[in-house]
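Shown next as structure tokens: one chain only, the form predicted alone.
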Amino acid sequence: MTQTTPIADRLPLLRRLGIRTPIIQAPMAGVSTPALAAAVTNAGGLGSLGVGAMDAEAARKAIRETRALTSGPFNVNVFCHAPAVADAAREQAWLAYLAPRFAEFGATPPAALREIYRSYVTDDAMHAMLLEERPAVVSFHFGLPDAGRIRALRDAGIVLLASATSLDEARAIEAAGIDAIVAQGIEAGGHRGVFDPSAVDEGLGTFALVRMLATQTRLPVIAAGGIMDGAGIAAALALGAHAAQLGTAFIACPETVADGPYREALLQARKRPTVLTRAISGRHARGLANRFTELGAAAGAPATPDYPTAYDAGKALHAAAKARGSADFAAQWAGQAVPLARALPAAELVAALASELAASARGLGELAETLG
């Protein structure tokens, strides 16, 4: 009998990463929760936070309490947007745009609309918290920051992971010394990373990106983007990922904050598609279609102001909508494989996507040797 090689000692990223598994559970800043990348990494995947929409006393506090509950390694994600540049004009017609449908909660817009965090390019305190308490894994999402400071990271014996959606995206990753790209298809839930969200975007699909990130760069690549189940991950392994992350599959998992009506959501998303939009946050990002993704569609809608400024008017319209018990104004992040959501303990669905991953692998092995 043949032994199989195991998967750690194949892929040295995942040694690098300190996990068994390669499974990533995606950042998902706003829904993640130190209980959740916890039990992903206990469970042998890495764990993530999403602190990019947190001040640095706050990522601070989620990264202890994260390591209160595993001594494994986890992943701190940072946003590295431009940060936002007022434009009164443009901001006050996004406002009363939106008017009526405040009105129609008995509230009125923001008076003025606000940059609701910065971003880690310009925030020096997040930088100086995260050398000080060392995560194992920083990734970063909308860019990269300057070579100070990823240098600085990297002698802090940090792993740098960062998001491309395109190959000129992940080449600027590989010159920047980053330590393994996430390629981020046009499937994903959540945000789109694209580094300039005034430039084209092609639009690449997760499979098409992972297999020319594989073959064009010299970085470990990591999958990200519809992807909910072991036979997903096996398919993207066998374009030559190293790792898949998932972030859609990990939302109805009790131990994230999404609220309820998002969790009936995503488990009865058939009914529903994802769409992408700038309406609710100011930059494209994928989600189930509502009355938010519709105003921003609607024929003659203005310009939206910049990320994340809009996300000020975007979540101040969801919290009128939620007090009167309504969630057709929510961000309701998920990618295009949703339907395929599962609603278990975040280490049960480690373990169930490990097994599918092995059941997947076992199968392809087969079928090689029947064409062999």
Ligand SMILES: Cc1cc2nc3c(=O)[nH]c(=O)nc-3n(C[C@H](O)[C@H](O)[C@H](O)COP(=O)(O)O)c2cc1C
Given for the second form:
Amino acid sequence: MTQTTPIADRLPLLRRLGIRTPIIQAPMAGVSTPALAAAVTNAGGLGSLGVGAMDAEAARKAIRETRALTSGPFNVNVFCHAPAVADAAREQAWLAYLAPRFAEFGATPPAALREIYRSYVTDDAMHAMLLEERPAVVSFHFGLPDAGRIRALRDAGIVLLASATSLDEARAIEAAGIDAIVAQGIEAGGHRGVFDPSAVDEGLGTFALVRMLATQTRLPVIAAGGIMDGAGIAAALALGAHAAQLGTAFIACPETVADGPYREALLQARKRPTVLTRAISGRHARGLANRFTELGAAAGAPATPDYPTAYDAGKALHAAAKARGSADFAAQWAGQAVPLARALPAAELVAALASELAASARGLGELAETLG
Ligand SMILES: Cc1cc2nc3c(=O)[nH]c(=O)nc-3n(C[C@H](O)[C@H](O)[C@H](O)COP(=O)(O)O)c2cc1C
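Please show me the structure of the same protein in the form predicted in complex with the named molecule, now that we have looked at it in the form predicted alone.
Below: every chain and molecule of the assembly, starting with the one above.
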């Protein structure tokens, strides 16, 4: 009998994360739930909670609900964007631009916009809560917190992950003492994790980014963006990743809080392409094209307010439309490979992904033998 190497010897990040299969369910603010995270963890992957849009007490409740459903490790994801800078003129111009769309649904835009959630970089209550609750893993999106916060989380025994969309961001993550890098390609659904939204974005694809980070940094890499099945995970591992982080693949699971029109749109995604837009939230994010993304791309569209201030307007417009039965202005985040989405319970999806991965790996083994 051939001796096989335990998977955690080949992919040591799995031992660090305490998981059996190299599958991470992406944190998805507004979509992922304790039930989803627990189901993925119980199936051998790493479940994640996206608490970026929550305050500390709501996040604590979500962590405790997850703990009631699993004794395994899970990831808690926070946003580390530079806090929004108020700009009344820009905000009023944006509201004036959206006003006819509000009127279409018998509503008026809000008089002013608010920064609807705080960045973890200034949220002391969130930081204190994480140190008290001590989830096994914490991940950062849109940048990094300061060295003091990173040291405190590490000293509490928490494994730290951070998203990078470029080699420079990955180097900053490595220098900051983070444990692993989530390499997020341009294919990815949801917000791009770019640190500085005003800098040039090369828009690197998952293939190019994963390979660059796997060879040019010393940290384990987690591939994210456009991965929907075991063949995609196998490809990421072949490029040198230790695990894959999948978001869009999990949205249609019954454990998420995606609403009916979002689920339907996902499963009929061949009808609509995905596009990157900053019109909905103020930062680039990939979702299914709709009237909101068209509005953002239209000639003469004014500049969006800062993230997440623009999201205040975006959510208000969606609520006005939804109240009249329209999903035309929804944030339906999805990655480029959304036509491969499946509506399976999360445990079944993880089992399917793991068996597809094994089949793809066997296929690669056979290919290797053929190549001699
Ligand atoms: C609906 C949705 C919400 C997301 N929310 C977050 C989030 O809160 N935090 C985060 O780090 N990434 C978030 N992401 C990005 C994912 O971490 C990941 O990069 C992406 O899902 C990978 O691409 P895929 O969707 O093609 O699998 C989100 C993605 C989606 C689809």
